[in-house]
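Here you get one chain, nothing else, as structure tokens; it is the form predicted alone.
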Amino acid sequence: MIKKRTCFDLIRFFILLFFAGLFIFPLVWIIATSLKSEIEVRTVFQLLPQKALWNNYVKAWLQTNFSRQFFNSFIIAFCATTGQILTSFLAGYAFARFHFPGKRIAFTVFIATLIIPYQLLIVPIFMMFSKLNLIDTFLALILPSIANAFGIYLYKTHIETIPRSLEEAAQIDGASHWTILWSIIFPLSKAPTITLFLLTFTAEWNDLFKPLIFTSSEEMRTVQLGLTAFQETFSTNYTLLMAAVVFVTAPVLLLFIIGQKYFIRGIAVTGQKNQ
């Protein structure tokens, strides 16, 4: 018995060290090939350099304004991303601790947003930034996204386990609401926060659509616009635009390493049955 496990055990290490191989490589060969003369990476097949030119991290990083471009993408990510996490979490209070008419038919048109492409709604967004002048600057690419309906059921999930003695204890010692909701259930909710954080500051910092759309002026473009600086019309210079990828990778993927243990246990709550 004790062998046949070790059997499986070896399997299963095998076949997952296989698919993290999977996920590894496309890193591995995009910082291999930052690291590449251009005329290597045309004519010379294989993963390593046959020299490391660090030097194409100082081309890469001033061919292009990427300081702007990354003070852009970060206050644009943190700002959508704090409001996301202000109003997902009041919301998900809401529907967990409050009762109120219509209150399973209002969650459940808000999960149903989900399905809807944020593409079919650009066209009436636009029309209202333009009247109100907003096109080109932050609160366009900002007020998008600061409400979420997976935020709201994230937070709604995990205030629903926490036991509601906690909020009873604190009001018989005549804590309000307010008290109680940044007091006691928001510094209980670590791990819906940072994993709605995780999740919302990769995709504002990856987004490319709404800075293409809502933006046009040289100052307000973001990293992902940056990409494009390397790509001309008849060729593309892959060495310094995977010098550039490892630059607007590096910052998402340090953020992740340190949160993992809190963002599986945050998507872990949301698969847990309501008490």
Second form
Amino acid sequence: MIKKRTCFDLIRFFILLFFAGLFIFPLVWIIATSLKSEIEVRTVFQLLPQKALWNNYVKAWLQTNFSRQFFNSFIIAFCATTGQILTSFLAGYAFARFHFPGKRIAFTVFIATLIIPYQLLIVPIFMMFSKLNLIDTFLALILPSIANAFGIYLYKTHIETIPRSLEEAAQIDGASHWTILWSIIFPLSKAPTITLFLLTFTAEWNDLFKPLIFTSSEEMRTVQLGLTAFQETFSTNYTLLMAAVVFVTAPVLLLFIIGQKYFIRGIAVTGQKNQ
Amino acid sequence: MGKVTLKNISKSYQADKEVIKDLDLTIEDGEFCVFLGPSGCGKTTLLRLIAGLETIQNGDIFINDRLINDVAPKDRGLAMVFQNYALYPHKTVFENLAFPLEIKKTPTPEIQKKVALIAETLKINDHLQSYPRHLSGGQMQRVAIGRALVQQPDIFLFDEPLSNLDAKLRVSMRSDIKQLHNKHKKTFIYVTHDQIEAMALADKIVIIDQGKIQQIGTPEDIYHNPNHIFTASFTGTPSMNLAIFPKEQNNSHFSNELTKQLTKKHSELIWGIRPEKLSLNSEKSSDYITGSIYLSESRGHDYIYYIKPLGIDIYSQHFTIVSQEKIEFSKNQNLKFYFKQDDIFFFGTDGKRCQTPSL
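Counterpart to the form predicted alone, namely the form predicted in complex with its partner chain:
Below: every chain and molecule of the assembly, starting with the one above.
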């Protein structure tokens, strides 16, 4: 029995090791390439650099207006994420707790929107934004992401697991609906909030499509557009591009490391039934 | 002041199924009133209607003669202790106790003073900085009671507050709740399905079955004078022995005169006797039933014996006797169990008590 268990553990360990390697390798390759010289990248077939060129990071930062692009990306990702948390929490609470006609249909329709690819909506959204004079503004990049059915689903399933008696106790304690929402339910929804924050922030930070369509000026460029500056028509400067990729990826990676405990809990909680 | 009056209260969750049916009840100020009944009888719904957590379909609820049908729970002047404690998991014990006061915008020094006093009373002052997840069931229940006490309401509502605790803790918490009532002299409305708890705590017990009040009375009244077969069978451990009353006049258990008088009025009857009123001792009475013991249980201080009575059509699940002394018995050995006719209760087929005719 013990032998069987150890054998199984060993197999599991190697499978996990393989997948961990699969995910970590691109990151290691990016960091390693970012420290190499352009000639080394093209001539030496070796993962680690012969000599680490930290100066590549300074060069990459100066190549394009990264400080402005970081600021833009941060504003867009932060506002879209905060907005999405706010709308998802309120809608999720309504779906979890209120009884109203057409609730099931409304929720199904909301969920069904998840299967519509964003690319399909881009033309009507572009036309609408251009009529509203929103093209090449922050709002054009924030507004489309301010509500999302996945967030609503995440909060709805989580709030359904919170015992109703907590709200009733608060009600008797004298709390208003608004107080109950923000001082009882929201603090207890830490897991879905962090999960949604990580997912949305990453998606917005990494988004290339929307900034490409909705922005045109240099001032409105985001970090993902900034990365394209390293690709020229006939050549690509891989070392500087990889150095830029490292600092563009770093904030998201850091967020994931900090919030991974809650992220896993937030995803796991969606499988729970009402208590 | 905490007088509660319910007039013609009805509540249904589905159109054709009434949970509470046309119910009238008055709970006096300072009274300890217990709603007792089996699961699903509507007792918790009734409590929630008083709390304002459910809306009533028909009737009126008054607190101190003020109509509160449409008054929000927070404005009814009551506090509630929930079955699952309903402590806020993200708040410390102190924050849980302080929450109702913070909502009412009580000044911080006063909050600290009140919380400290309550924590002292309930012996939870060592846990004020702990989170509910670090507390035992008993401690959590104390915090829940504390959160109700800190509001100083006129009416306290308890929804099966001890049902999640182990037997020993339940008894200790029960006496603590009774002491709190004696100390504060406020109106306590308490829901339970545990009749021992109800008997131990109540000034007044309201027996509820299928959304209707079956009987209201003191614990002694309910036990010794049940007016319905449901009350008789629901109270007492073990419950009352019930059997179909024999129509033939030549039966050996009841006098011919009694049988004649009863069968004259009722076509069919059920008779019952409390298990402790049956005895092997023939000194007190000459009336007896015959039967054999097939199972015995020791409760330490007394014994419960399960009997197969001869010639009796049993109506209750078991026929038992409670004896202070141990009975030596062998299987299929017929014994005589004596009783006094005064200890017999008679019920009609509608469940209502029939008065025993004077013999």
